[in-house]
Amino acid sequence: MRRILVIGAAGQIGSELVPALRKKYGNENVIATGRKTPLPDVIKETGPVIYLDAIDKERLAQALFEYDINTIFHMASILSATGEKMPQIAWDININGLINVLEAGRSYNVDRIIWPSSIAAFGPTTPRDNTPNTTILQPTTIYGISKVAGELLAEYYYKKYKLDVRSMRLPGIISSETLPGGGTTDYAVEIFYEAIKHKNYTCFLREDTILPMMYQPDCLKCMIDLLEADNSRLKRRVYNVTGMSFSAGEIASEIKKYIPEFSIEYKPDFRQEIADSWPRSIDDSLARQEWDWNPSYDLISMTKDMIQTLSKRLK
């Protein structure tokens, strides 16, 4: 029986995580934390949520005593485009919210962890497409570094105190039910909802930006496959993941073919720099041979889906 903690549960992963969760492992088992963002409606009134922040190491023991958690999926993270505004409170929230997490998981016992990776952990000197899930590791953004040192410490916790810690480097995530969060990635959620609405979008990256990316769907699968994953097939402990790779002038023709109407301009804010250091695409198959993982979605399902879903919620 899995007793799951959920740190981060109001974040745009989290907040769709913990229902898929407790659908799976039932409402009792998977225990929601929040900080500051309230949680949605749908996470308080199924389960069990409590106050917690990784950086508290006492409440984070005590968490894991009072709930008999077994399990830990760590969503709490400051995003690259927030990151950079904040460095020190993005190292911070993102590194030793994350040791106090292993220190307190092996103090207690704890079965398994997810904390889920980024791609922002490549960098400029990474090969760009098809890039392997070995490689040089070079970021210019403080959330890249910390990503990369967290990938550092989730080797070391296995190796040192076998500590079952398992992450994905997760591509840009796209979302129908929540916004995003500060991330380099946040206009393809932005621009579905601006073409709906408005039928006009201002992107911050250039047209011919190509950048990795997953529907949330196949994010919250990604998450769950891999903590069930067999430990015997896994030879490492982080893994690339994606979806699909699409320019944002590609995903502004998918949209038209459903909004013929809609129109969009480009103005390269500060946050070009960084998706110019990130990869186009991503070579997966290590993930796909060691625990099958296999995405559902491409450009074209994705975008229909998207579409569908919020013309009823914003109509």
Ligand code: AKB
Second form
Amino acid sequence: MRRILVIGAAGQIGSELVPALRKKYGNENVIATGRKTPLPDVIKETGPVIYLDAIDKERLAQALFEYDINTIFHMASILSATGEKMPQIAWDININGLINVLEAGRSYNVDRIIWPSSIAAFGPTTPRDNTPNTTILQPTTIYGISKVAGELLAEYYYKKYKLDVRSMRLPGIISSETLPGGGTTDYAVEIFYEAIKHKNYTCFLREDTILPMMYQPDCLKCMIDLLEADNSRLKRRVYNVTGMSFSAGEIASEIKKYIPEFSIEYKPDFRQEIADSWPRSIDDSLARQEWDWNPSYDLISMTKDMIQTLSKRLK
Ligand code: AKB
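Could the form predicted in complex with the ligand be given as well, to go with the form predicted alone?
Now the full complex is given, and it begins with the chain already shown.
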């Protein structure tokens, strides 16, 4: 039986991952943790919730012991744009938090840890189209540097201590429940809220900026599929995954099909340089081969679903 600790349950992914995990593994078996951001009611009302800062080693160890945890989703992270504003704090939370989770996991016989990496692990020297799983990793953001270090730690703990850490390089995640915070791909979520509420949006990236993205239902499936993947088939700890790739201009055109009066202007800021250092599209064939990764949503089906879901909610 899985006893799961979700660190960072209030975030864009965590807030929907906890309900998905509770549905599959039972409400009492999924312990949601938060720090500063309040947890959504649906999480507080359906199962155990605790305060936890992953930087606090003792509190982390206590949580693993008290709740008899054997599986951890470590979702807490400072994203790319915020990281550039406070690089030392980003390093502390992203790396020291991860090392604490790995060390506690090793001491308390945790048998699986899922920790997402990101397309931010790539950099300007990486091939930008159909980026392979194994390639040049020379990121230029502190977030990306922390992801590369984390990927190497995942491989290291697996080899040295047999700790079963698994990771996927997430692209931008598009979701309708919780807004992302502090990322470069956040525009692809904000654009829907602004289009529905105000019929216009000022985009912080150029119109022709193409980035890899994934819709939340595919992201949740990705988390659970990698958790459950048969270890004998996995030939590495870290996998490329993707759902779709589009430019800012292309998503705006797709939204206009539903909201014809929608207008967009482009005012690139410091996040443009970050976006320009990341791949345009991702080769995720190894994830498909080794654990049957198979996303469902493309730009057309994702836009339709986002517009329907958010229009209902925001009205
Ligand atoms: C960000 O934009 O920083 C994140 C990511 C791609 O990891 N969404």
